[in-house]
Amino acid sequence: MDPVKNPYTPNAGATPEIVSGRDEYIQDFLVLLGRLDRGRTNQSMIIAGLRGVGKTVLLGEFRQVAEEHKWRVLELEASKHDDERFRQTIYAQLRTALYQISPTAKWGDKAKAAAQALRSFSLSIEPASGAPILSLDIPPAEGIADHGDLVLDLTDVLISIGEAAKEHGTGLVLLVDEVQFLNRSQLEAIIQAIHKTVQKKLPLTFVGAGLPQIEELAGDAKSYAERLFKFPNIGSLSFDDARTALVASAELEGVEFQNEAIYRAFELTEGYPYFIQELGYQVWAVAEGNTITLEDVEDAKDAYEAKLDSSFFRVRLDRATPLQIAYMRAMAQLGPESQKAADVAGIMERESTQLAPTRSELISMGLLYTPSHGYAGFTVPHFDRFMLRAVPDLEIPPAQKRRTRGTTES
């Protein structure tokens, strides 16, 4: 069929034509904004889930909802940056947000105070970092956002901007993706700042998304995080929702699916949203006419797996050392479920203590997560299948002393 009309979008973070199975979370976000608009508080959310379940897409839906309700949006993809770089990034974003909340010609007292707080915040950023400064001749606030402590400074700034938003009849939502890559001080700063804006009933909130370990990370950063946020864990779609995502997209171009094709597509993808988009894209490329058949899905299977292997999966494997690859291959050999560290070590004929640094490195890289004590699972669905395809034989590097990523393994 015509590739230009292909309705499927297997791109990182791209919003599909049909967003299915996420209405509950969008409704929760609408309630959150509505209550904050009325000066009432409500738990925000940090969305957890594996790769490919649509967390970034859901944040994009939240952005659209916020903009429709005339809220301002700050979007940030967290990275493993030190606090200096984090200050620079968040400062630049908050500076833009303040201008969106109120153009300089319409600044009231609260907006001016927010600008002064931001100026104070900027003074702690090294000049060499290249961070922009406010273009107006605004003196820094004294004793506000100038403590040299990220937690205290960010709290002062967000309270000031929240008060400015309230003064101008709007609000600000911080949408932060890949929350697990924030270090403890950065996550602590955001959580405490949001906690203070909640106490003051300001129209400012934070919604994050990340891998399944983020609830534990947030709790470690601040014990009250579990009361401040909801932690919905999103996963694969039900059959009915997966069917909608697959079939309704095709119907936009006047194409239908045979039932057998739908069942086979669900079997191959297990309802994971990204996989549905990739399979739909490949099926569209091989199908002819206006009806997609079981044979079309079977014909597209090899291309579907090859595309996932070469992009979605391979990019993660390419970052790993030989010992890390061997560890993940041993996990895959044990099956798709989360695996006990001792069992993986047994497959590799090592002690768990010997492999603990390797396991920690893989968690830090975002390739594994720990659903419970002593267990680790892949953060990417079907990664076990890929490892068995990509590494047919388990090859364990010699146990002599060697350098891995930032760690000496012995």
Ligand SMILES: Nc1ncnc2c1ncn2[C@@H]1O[C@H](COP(=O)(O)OP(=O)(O)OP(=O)(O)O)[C@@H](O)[C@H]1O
The other form holds:
Amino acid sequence: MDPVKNPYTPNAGATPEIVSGRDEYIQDFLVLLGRLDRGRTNQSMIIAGLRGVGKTVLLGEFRQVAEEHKWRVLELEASKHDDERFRQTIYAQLRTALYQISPTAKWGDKAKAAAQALRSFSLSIEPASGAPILSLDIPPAEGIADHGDLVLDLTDVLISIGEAAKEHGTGLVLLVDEVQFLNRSQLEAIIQAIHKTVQKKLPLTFVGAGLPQIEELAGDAKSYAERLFKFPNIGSLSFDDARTALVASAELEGVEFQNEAIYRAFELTEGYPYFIQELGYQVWAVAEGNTITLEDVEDAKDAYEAKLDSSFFRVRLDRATPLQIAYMRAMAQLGPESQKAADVAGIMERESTQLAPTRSELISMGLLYTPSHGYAGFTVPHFDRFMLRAVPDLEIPPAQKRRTRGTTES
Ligand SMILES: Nc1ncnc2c1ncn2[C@@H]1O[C@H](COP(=O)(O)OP(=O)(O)OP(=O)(O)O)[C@@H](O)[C@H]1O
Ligand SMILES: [Mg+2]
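Could you please show the structure of the form predicted in complex with the ligand, as a counterpart to the form predicted on its own just displayed?
Below is the entire complex, every chain and molecule, led by the chain shown above.
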């Protein structure tokens, strides 16, 4: 069918035509904003989920909802930056947020105080930063946000910006994606600052998204994080929601699906949002006429799998060292579930202590997560199947002395 009309969106963070199965979270978010608007407190949320389940898309929905309700939105994608870079990014974003809260000419006392606090915050970054920091044309506030301690400084600026937002009848949402890449001090700073703004009942909140380990990371950073946030886990879509994602998108272009085609698509994708979009996209390319049939889905299957292998899965493998690859291949051999470190080590004929650094590297790269103590699972759905396809033989790198050949599975 006409590629121009293809309604599917198999791209990271791309908002699909139909955001299926997420109404409950959008509703929760509306309640959160509504309560903060009324000066009430409410648990905020950090959305956890595997790769490709739609966390970024959901944050995008939150952004839209917040803007419709006249809230200001600050968006940040965390990456493994040191605190200096983190300060720079936060500063640049908060500065923009302050201008959005109110035009300078109309700033009330709280907004002026927030500008001074931000100016103080900027002092700690200006000298070291390569890029020029657009400073606020306002003197710094001494003793506020200039402690040289990220937790204290961020708390000061967020409180003052929250007060400015309140003064101007609006609110501010911080949407942070890939939260697992924040280091401990950055996560601690955000959590503690939000804890304070909640105590002060300010219209400012934080919603995060990241891989499943974020609940544990947040709890480690601040024990009260569990009371401050809900940690909804989003995953694959139910059959009905997956059907909606597929069928309602096609209907926008006047195209329908035969039931058998829907069942087969669900079987192949297991309802994972990214897989649905990729399969839908490939099916559209092979189908003709206005009805998508089971045959069309079968015809698109190879192209769909080849596309997943060459992009979604392959990029993860390309970043890994031979030992990391061997570790993931050994895990895959044990099956799709989370695996015990000792069992993986057993397959590799090593002690789990010897492989502990490799395992931690994979966790810190975001390829593995630890659902419970001693276990690790893939953060990418169906990655085990891919590993068995992409690396038919388990090979331990020669530098590691022993060399083992595992069973060949397909
Ligand atoms: N609710 C949904 N219904 C249908 N398709 C969706 C939905 N949410 C996301 N998608 C599609 O799934 C794909 C992945 O979405 P997104 O990038 O938001 O996932 P993610 O969880 O942020 O992944 P990652 O962890 O890799 O960043 C995109 O192609 C998007 O269009
Ligand atoms: Mg994402």
